[in-house]
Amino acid sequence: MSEKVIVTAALTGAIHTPTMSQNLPITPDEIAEEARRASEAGATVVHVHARDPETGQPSADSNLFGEILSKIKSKCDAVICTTTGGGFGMTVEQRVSVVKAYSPELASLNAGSLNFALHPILGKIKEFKHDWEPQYLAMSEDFIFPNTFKTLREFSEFFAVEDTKPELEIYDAGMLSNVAYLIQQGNIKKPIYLQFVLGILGGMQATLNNLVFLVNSAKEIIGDDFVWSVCAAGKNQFKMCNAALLMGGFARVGLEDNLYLEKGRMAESSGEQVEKIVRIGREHGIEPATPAEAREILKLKGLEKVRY
């Protein structure tokens, strides 16, 4: 069990819509302020998506990303992990454009295709703030999140050119075999960083048995030359993150994954969730890594080599 762990704050994401929480950060200023608060609470990494400042719809606009990244950099020295998952309907080129334009230290790389379904949420909300929200959720009933071997190779090549470390998003067990294949082909190099994403309808659900199985499977398929983290959708967030800490892994919290701090109480910010998981970690004698320590753990190129 590591005594220093990487705590990631996923600040806004592309899953929740503005109707679901008034605390969801939308504008570049709001996202940057969330990053500052999360960093001060103990977050080592902040995971970033962009949204249209007027409507809150997930966006791949390069200028928006540039504004968000530069504003976060001016407020804290946390490692910034940019998304290449994007939002529903975005092209591969749109999704990877942030890596090509800004050369971040760390970016997500989704390790396989899956049915990524949010449409059951429609039955829980009667009225939306924006017209795009119900349409966006409804389209997920017939949506496959595409990450083919061709695009995995292409993404890996873009990452390699920029010396951007991939955070490999694992939604299901078969994706570990995809990662092993990419390693075998020389598309990605060890040591690698795995993020187990649990609780999405279409992927593996957030149970302790599934997490143990994924970690053991990674050791069998990939070897020991990796570090890993877990994030879990909704109510299972803190249970799974606590389990990860006890198993020697890292933890991701934030409003992208869960809008609540505890049952019946919505989180005011991702920073509030970071405070909670840091406190839980300290109960186990585990401290959050500093950004400098995280850069060493993950073998990142350093903030001075980004383009923002």
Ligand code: KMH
Contents of the next structure:
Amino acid sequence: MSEKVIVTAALTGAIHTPTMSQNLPITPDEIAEEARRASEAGATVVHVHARDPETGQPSADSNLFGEILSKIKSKCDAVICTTTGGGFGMTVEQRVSVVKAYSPELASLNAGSLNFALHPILGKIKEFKHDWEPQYLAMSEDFIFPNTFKTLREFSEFFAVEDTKPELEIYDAGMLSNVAYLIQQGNIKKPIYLQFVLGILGGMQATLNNLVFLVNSAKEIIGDDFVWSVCAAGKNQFKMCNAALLMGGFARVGLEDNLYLEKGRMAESSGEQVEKIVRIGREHGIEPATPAEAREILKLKGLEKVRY
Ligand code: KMH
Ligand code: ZN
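Previous: the form predicted alone; requested now: the form predicted in complex with ligand KMH:
The complete assembly is shown below, putting the previous chain first.
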């Protein structure tokens, strides 16, 4: 008997910088090609950020997003989940603009604030390709990723107008209470979709105990009416995704979260990481859901209702 799970490929993100891997997709063409590759490998959903094509810096440019979304749509049928986390230093308005402009089926909604810290990576890199990279990493030491209750309410309202399903990013246990509050206020509707984001300095670390605790806490605080996925920064990506599959959850891989395929071997693409987690899942009789099945599982509005 096979079970169907949503496998997400987070293609580029806003954490890693071009110096860290030559395989990080930067331009709309590269990001769309990565989406195609990930989809071919079995990814159900692709999670996208935009980057400045010249410098690789995370970007909130609406035209760039438009180009990325339409190029992905023309190359594969994976469900697209746009970021509203954006990149460090972007305003809340900039972050949500992709939802207002393109009305995606699914988008991230970061469920609370944290000191999203990447500065320890600075010490590991001697020479950077671009000046913005060390500055970006250094500023994160003092950066609170702002997702206040006002922001959460406003984001939820914009999502509701567009009928965009929120993928609620949970970095810490308290954020589950924030989600419960949003449900109670009628800002978001069950069934909800949680993405546990583990291993970020400033949030909960990627351990099995933490994952079990979060899933149990979610049941306690929210009830049974949710589906969940996990992603983990760096070397814990596959361990946590494997655990999630065994626990009845979904899995997110991709170069946004981890640049490696295994110890000492960099991933050539997010697609390679998708292949690996799909292979691990199949060993347990677990199959990736198709985009059509994901639309059923997540109750998405459908591709005909997006504006890209
Ligand atoms: N860019 C990070 C600050 C998301 O896509 O919503 C958070 C992030 C999550 O990447
Ligand atoms: Zn992201």
